[in-house]
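Coming up is one lone chain in structure tokens, specifically the form predicted alone.
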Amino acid sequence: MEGWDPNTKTTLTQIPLLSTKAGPRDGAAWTQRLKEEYKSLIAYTQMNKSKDNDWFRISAANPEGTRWTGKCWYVHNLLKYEFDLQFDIPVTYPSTAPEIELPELDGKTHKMYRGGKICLTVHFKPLWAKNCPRFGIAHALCLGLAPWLAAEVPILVDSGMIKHKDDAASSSES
């Protein structure tokens, strides 16, 4: 964790670590892992709200907990930019991190793969591998999606690749 800013370190240490090494094909062990994932996500969400840093909503889209959907947002120049968020839990989870997708940004930045999957290979994947199985969905959002949004959204806005919903609505009305 050397080289990280103090805020990131503090946040990360407050997200509960997971202990069950199980993936979607592991039956009862996967159910236990899902319980740990929910506890970690709830703790992270509560921490963000208490710090007035609420920036995502997410929930399992199926009873098995293998598909997740939601919304994430980033505030830039006092304007809120909101995006659909989705990902599937890989069969090899937790050894393999989920590939977080922001479909509406597909093709708008080079730091993204086909289908709107954000690029996490260089910085995040080695960190995930080193911390398997202790990291979970909350950690992927904190250390993967949050920094990606912070780096990419301002560039996308400033380059005109994305427009605020109010700007888009007013330009379509005229």
Given for the second form:
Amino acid sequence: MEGWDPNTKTTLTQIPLLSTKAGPRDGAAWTQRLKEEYKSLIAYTQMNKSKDNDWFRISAANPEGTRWTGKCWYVHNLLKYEFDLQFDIPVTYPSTAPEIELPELDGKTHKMYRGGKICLTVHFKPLWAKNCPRFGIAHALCLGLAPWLAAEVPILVDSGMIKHKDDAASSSES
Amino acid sequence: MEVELKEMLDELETLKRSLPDPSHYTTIDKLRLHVEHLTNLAKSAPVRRSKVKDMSAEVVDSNPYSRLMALQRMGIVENYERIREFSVAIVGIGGVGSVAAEMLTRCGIGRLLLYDYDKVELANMNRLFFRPEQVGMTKTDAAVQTLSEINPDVVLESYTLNITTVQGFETFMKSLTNKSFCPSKEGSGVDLVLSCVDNYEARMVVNQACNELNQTWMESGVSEDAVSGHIQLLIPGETACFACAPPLVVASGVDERTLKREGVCAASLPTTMGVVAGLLVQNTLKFLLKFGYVSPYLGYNSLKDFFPTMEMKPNPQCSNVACLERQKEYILAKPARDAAAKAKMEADASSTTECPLHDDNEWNISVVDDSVPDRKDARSSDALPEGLIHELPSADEFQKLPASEASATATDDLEDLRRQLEALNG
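Counterpart to the form predicted alone, namely the form predicted in complex with its partner chain:
Below is the entire complex, every chain and molecule, led by the chain shown above.
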């Protein structure tokens, strides 16, 4: 965990850890895991709200809890940039982490795999593997997606690859 | 096509004869000229070869298998034609997988199952196999197009799906167990699975499927700096599975940044990928047709032209449950394996005249079976001579986290939890 800012570290320690090692093909054990996922997501969201650092919405897109969709946003120069967020729970979960996708940014940055999967290889995958099965979706968002947004959104904005929705609207009107 | 054009000519002729009014004759003649021109064009168009019923060893220009069947005459392969009974599944039709598929197709493999969810892009053109005009097609469709033209004898099945998703995995498993191609075959519906994917997640999925199905598979990979690669044979229970050893970054705790350069765009070379595909298919042919030595692991370092080999035993503490089950089965089957090996040795011995290898044995040297680690020895080796210590701690049990009391008291209904999160989302 060297190289992580103290803020992220304190946040991380407050997200409840999970204990059931089960994937979507494990029946009742998966339901148990899903409950733990919900608990840690609820705790993380509540914590973000209480610290005025709310930055994502996520909910299961199917009853089995194998597909998740939502939104995430990042504030840069006092402007809010919002993106659709989605991922599947892989069959080998939690041995392998979910591959978080921001489909709107597909092709706009090279820190991304095909289909808008953000690159987690360096900063996140080793941490995930070391902490299996204790990390869950909330940890993936906190340690995977949040640092990616913090690193990439300013570059994308400054290079003009993405525009704020107000700017985009006004420039298309003129 | 030629047949249809000929019919058209005949019909034009009948039409001309049946017309009472000769004023239309010139138009019909013009039409006939067009059709004749088309017939000539059709004749010059490339012809697709028809299917071949039996592989022949006859040395003629028109026999697509003469050079392969010559392997029998040269004493390399006992029965080459058996290749038509085999099914091989290739997961990932990229730089390595597509070339491996072409090699097996040209070798006349019985059936190929192709899995990929990607499309062909111009950025793939530095590799072999795919052509610029195929850009935009799915890799599986483009591969089937090319491969069926090269060899129509091969049965091709294409699956455009992502095997890491729950749904994709189900289809993947079902396709591997389908035995309609060769109903008499034991085990699953395929003889070998080749993993030619480019990421850890997909490899873990292939590993999971093969461990569950007790399916032998081969893994391949090219480093992202494009100058080295490897192939590995994985027999569930007998050799290490892909999850038996953790990835280097996890095991060693080294700084990941020293292993991975910034940015996602990996380098690739058609040469390295071609070499790795060649090594992979060569090992596949040796495994299927039973000739030579099947490498358990073969590395390729192109900068030094170094080809390391090694063997890896399965990890008795592997995190994959199916792997542990296969390991147990493998140990239980040892007496049967030994009996079979003994019977084979006796059969071999009876065919050759017996004579002692050495007349005397002054030092009482005897050969012992070292295929199974001697448990007693392993324990006694824990005692080290004075002054020496083990570098690594001995394996310990996974530390169980104390069950949190909070979870016991808090709500435990899934629907309730879902509503709680939705309320926060609102």
